[in-house]
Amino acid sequence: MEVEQIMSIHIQDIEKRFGGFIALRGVDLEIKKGELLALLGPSGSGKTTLLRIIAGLEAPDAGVLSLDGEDAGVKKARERGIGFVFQHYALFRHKTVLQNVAFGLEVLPWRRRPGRNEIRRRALDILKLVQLDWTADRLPSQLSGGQRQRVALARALVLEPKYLLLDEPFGALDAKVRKELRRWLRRLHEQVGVTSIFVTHDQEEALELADRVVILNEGRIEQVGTPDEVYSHPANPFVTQFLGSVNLFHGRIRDGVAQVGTWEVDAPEHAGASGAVFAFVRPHEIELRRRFIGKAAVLAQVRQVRSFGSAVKLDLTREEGDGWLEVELSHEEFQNLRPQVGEWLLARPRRFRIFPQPSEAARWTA
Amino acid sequence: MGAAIGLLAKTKEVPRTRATTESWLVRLALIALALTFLFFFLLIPLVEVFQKAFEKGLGAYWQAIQDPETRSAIRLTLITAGIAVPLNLFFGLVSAWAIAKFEFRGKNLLITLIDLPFSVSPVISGMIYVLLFGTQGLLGPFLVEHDIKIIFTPVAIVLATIFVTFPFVSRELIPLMQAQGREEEEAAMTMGAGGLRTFFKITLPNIKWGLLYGVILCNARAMGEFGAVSVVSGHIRGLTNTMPLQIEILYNEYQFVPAFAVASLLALLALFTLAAKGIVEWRSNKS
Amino acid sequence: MAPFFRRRHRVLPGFGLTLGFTVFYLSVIVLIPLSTLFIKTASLSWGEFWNVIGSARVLAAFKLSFLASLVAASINTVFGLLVAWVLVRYNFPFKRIIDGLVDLPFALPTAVAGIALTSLYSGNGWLGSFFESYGIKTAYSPLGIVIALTFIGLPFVVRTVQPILADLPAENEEAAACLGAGRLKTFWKVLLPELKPALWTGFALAFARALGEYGSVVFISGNMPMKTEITPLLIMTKLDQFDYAGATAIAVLMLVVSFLILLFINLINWRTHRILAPR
């Protein structure tokens, strides 16, 4: 019982096809109340697909959703208590901006429909909340992008929605305004409160701003989790690629313990696996030093030396085998060592992540 | 005035979703409605037509089409639509090349004037030839002074059809001009091209299938049109009398098989029209 | 003040050639004849000029014009609408053939439409005796210049409609939907707003036509004067009885409607654009 208490949104092998594309292959979902979920993946990966969805704009072909305990497969949109907000505002542009922040008002079945005043003071008070009340009887093209993104919230929000649901709410943007955005959007949650679930490609934007990070690939979920979770420990080759950059090693596994290059690494987890594995090591997880004593290390050459922001990032060639190794040291770091291009150092991970390699490896390598 | 839409509505599918569609039965509803509103309006006239040409037999229809006066008729308007035709597509070739390549003050005051004729009724465009041409018209003195006859002869006739279809091919070809701009001409003409070189190899090629549109646009109105001709004609019979004119005539007379034999080969050429301009626009919408 | 054509280096050949038929034949075909029309009326008296308009003929004609016109272009507003909504939103078998057929009026010359419509509709034709049967007089009244009206304007709304309607973004009615709004509470909110402006433009195009129209009507409407005798018509009495003054008096302002008319098109797309320009 208490489980359906935290429980607001329910999705149970939700399955959706277009035509010969598979959008979703059996998704299984829960949605806590109160909370600000990312929907997060590459393009194609069912992600809008499974909003649309719980949105009741798309019906699912196969599975379950309940929206608070209740099965939502019979609801049309307009009854389901959810505020969308479209990627391309989807403003109505015959209407000022008060015209269509009320419009979710004036639509009300008669008997409970406020009356004009209490119509025009509520859809003000929503404006308001979004610092836009000023705007009120001009019309959608005369604002800019980003007001009108927060025009199209204020009218998702004007019922006073159970779930807020937002696809790509930020994707029309220059980034200087999607981070002011994402920011506000944040301190808006926490102001009212409302369950929303947002939908993004940009990996920074899903980890900044959400309380719990869906990844999507393919019509399946890889993993879900805070975002901690989910980019400290990844599930998968899918997920340690798509959240940020990685250096890739090859390695073979056996009795629980990897054997990449000359390390040797322990990975209990994957006790029961044998054969090729892939380790995975972020940027800022690798030491560089002009000696290792008693350690074993790799030899690279420094190419490129990037200095910008909080890090300073560097890209090597490995000496063994081919490729490249990007990483990423603090400017205290940098300046201790002071590598010039064109120098050889000595590259050792601090930690790695085993993979057992699958059979379709060349899925995650390409 | 069809062309004044310009090129037809591109229709494109857009995909429905469950909830921006209404329920079978209200579409049912509307989709009957609609064809029933389209079956009384378009289809059920055009069957009438047919169906009272054929009434007395093939027999009958034959010897209608075949009697001296008809068969002059459908003379002159041929002729008439050889003249006005390719007059017009000339002059839609030479203003849309002025107009769409070229930058100049009152371009769209030009623009408007060509559309003039669309926006007049038929009957003032074949009466300002009268008031023009006839005895007690403008020029109407020096005309009698020389023995020259315009109107009621089969000069008038054209003039009138020439003044109403107009603007047909030019108003394709502008819009579709304009578009496609002149990188293509200019780059033509820097590797050594000629002007008229340049025309037929690089901008006919581009507007081929809007140009055929207005010359089948043109061609039907210019065989169909009445009210202008009507004015100017005088309705001599065998000499000044084009197919729409003599359909006036026969029906008038009470000679329905005729009159309808005749406006079932205006029917014909109507159908072919829009079946052209089906195919035309389908090929232009794949290129 | 600058010159009229500036000189400047062209790379297209043809300009002061190609300009120059233009503007000639332009003259001499449309310019010149139309400009008889305004110099007769020139030689008018403001009293020869209102002798001929306030006459009770030619003002039963004009009421009679201007009143079918209005009928027929609304009842082509709402059908058109509907034709268009049902060729763009749904499916159904001969689709595309229906599609091009609604461009039969524009194509059908308009003796052959008035003929056809006139044996349909007339006592004895199978649609006129229907509606006899029931004491209604169709052919020879205004209810038949209003029939033949109706055909000749209907593809013009579906015409300016049907492209608008099929841009139209699903996401609006989407959002729609998701306020709380039916379908129908979303067509006369959201949709309808959208295409007021192209539902406007047909109309007028629609009442345009119909205000001129000659062709389709003198067969059908009987041209009784005083009754059912259209301005056009009158027009053409005027010109058969040589009474140039008369006709040119009536022409001229028949023109001037048009152009009315034409000005509020400009005026709608001027508006629209105004609206949705800084998108």
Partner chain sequence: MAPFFRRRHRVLPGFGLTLGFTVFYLSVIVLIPLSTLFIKTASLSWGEFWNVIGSARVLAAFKLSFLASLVAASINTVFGLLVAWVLVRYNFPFKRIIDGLVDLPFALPTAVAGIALTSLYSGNGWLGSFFESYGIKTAYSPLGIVIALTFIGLPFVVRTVQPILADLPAENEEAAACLGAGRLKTFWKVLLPELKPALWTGFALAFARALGEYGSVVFISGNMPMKTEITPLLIMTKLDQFDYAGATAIAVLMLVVSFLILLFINLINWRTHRILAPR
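Numbering follows the first chain given and starts at 1. For the two forms, the rigid core is made up of the largest set of C-alpha atoms that agree within 1.5 Å on superposition. Note that the coordinates shown come from a computational prediction; the quantities given were computed from them, not determined experimentally. First, how it differs from the form predicted alone.
Superposition on the rigid core between the two forms places the CA atom of K75 less than 2 Å from its counterpart. Core-superposed comparison between the two forms: the C-alpha position of Q203 differs by less than 2 Å.
Superposition on the rigid core between the two forms places the CA atom of T96 2 Å or more away from its counterpart.
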Second form
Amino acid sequence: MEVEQIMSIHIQDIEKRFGGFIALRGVDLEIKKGELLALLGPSGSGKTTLLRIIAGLEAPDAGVLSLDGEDAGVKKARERGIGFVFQHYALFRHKTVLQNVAFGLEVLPWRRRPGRNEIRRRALDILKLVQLDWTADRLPSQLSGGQRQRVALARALVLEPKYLLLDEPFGALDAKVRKELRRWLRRLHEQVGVTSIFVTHDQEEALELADRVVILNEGRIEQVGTPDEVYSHPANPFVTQFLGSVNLFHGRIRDGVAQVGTWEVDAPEHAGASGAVFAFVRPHEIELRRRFIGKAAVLAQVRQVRSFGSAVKLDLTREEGDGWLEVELSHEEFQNLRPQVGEWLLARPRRFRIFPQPSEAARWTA
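Show the same protein again, this time as the form predicted alone rather than the form predicted in complex with the partner chain.
No partners, no molecules, just the chain.
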């Protein structure tokens, strides 16, 4: 017998306006107990507004928010059992690290407030959990940015929240520290197991850290899924283009077959039986050769070659004159081919992601 997954947070038809601006448009979402969920999208997509509504810092104009089966609309922010971590730490500069972490316990109503010794013990315990107990007597100014962010997280966790909300938690940090903190936060989440939601506009961060990713655009949810699902099986052109670089080809479907340039591929059901389509190919899904035997390919000229970490990126122009082609090769592939700037090569996509063009379908939904 299958056990039903307990939903920690249930969001139903949430809408929010700020004057004439619509921040959220009928958002529906279920968040599982104990999962780490990413809200991902461009600026203005509604992700922070949704986070603040869950926290009780904003009230929705319509819709229902339930926390563990109870209507959150009748609860004030401090009654929701939420820990909130802001992007810019918001630590008290004149208080030590230990005092910052203990502050939330010290201001609890007296009926719920632990004794002084218990407050100190819990604050030290949580600092040990985030591996910063050795900073207890230091001021925030004596810590690095990454350490200050961990103190802010400890301050939220010391209250033993049911839900942990993080608003662009690594946005103010440099790339190396962000990457280290992502791995650290994933391990911490597995230890603590609290239902956690974080907002980010960094695709790599969301795909590396989250159990599931919610992609928002213009106040709507475009797709919800595991990192692999949203990246490998995007629901629509927006998700495809938002999650990394893509090359765009134009094509047309006839009798269930998509004709894209010189290629013919089976059209997916969502593309319809006929009509104009977009065909997307990621840079690492394109083969470059000097010749293909019995396989259709397009002729393209190498314009630029640049090494980029673990890969080599090439910019090419297509012979047909219909735009650029971006290709990504491993260093091994690059050394085997050794393409030169100005050289003409044959390019062949390994895979297309095909969607109807807007004139054929006004909107794609997940």
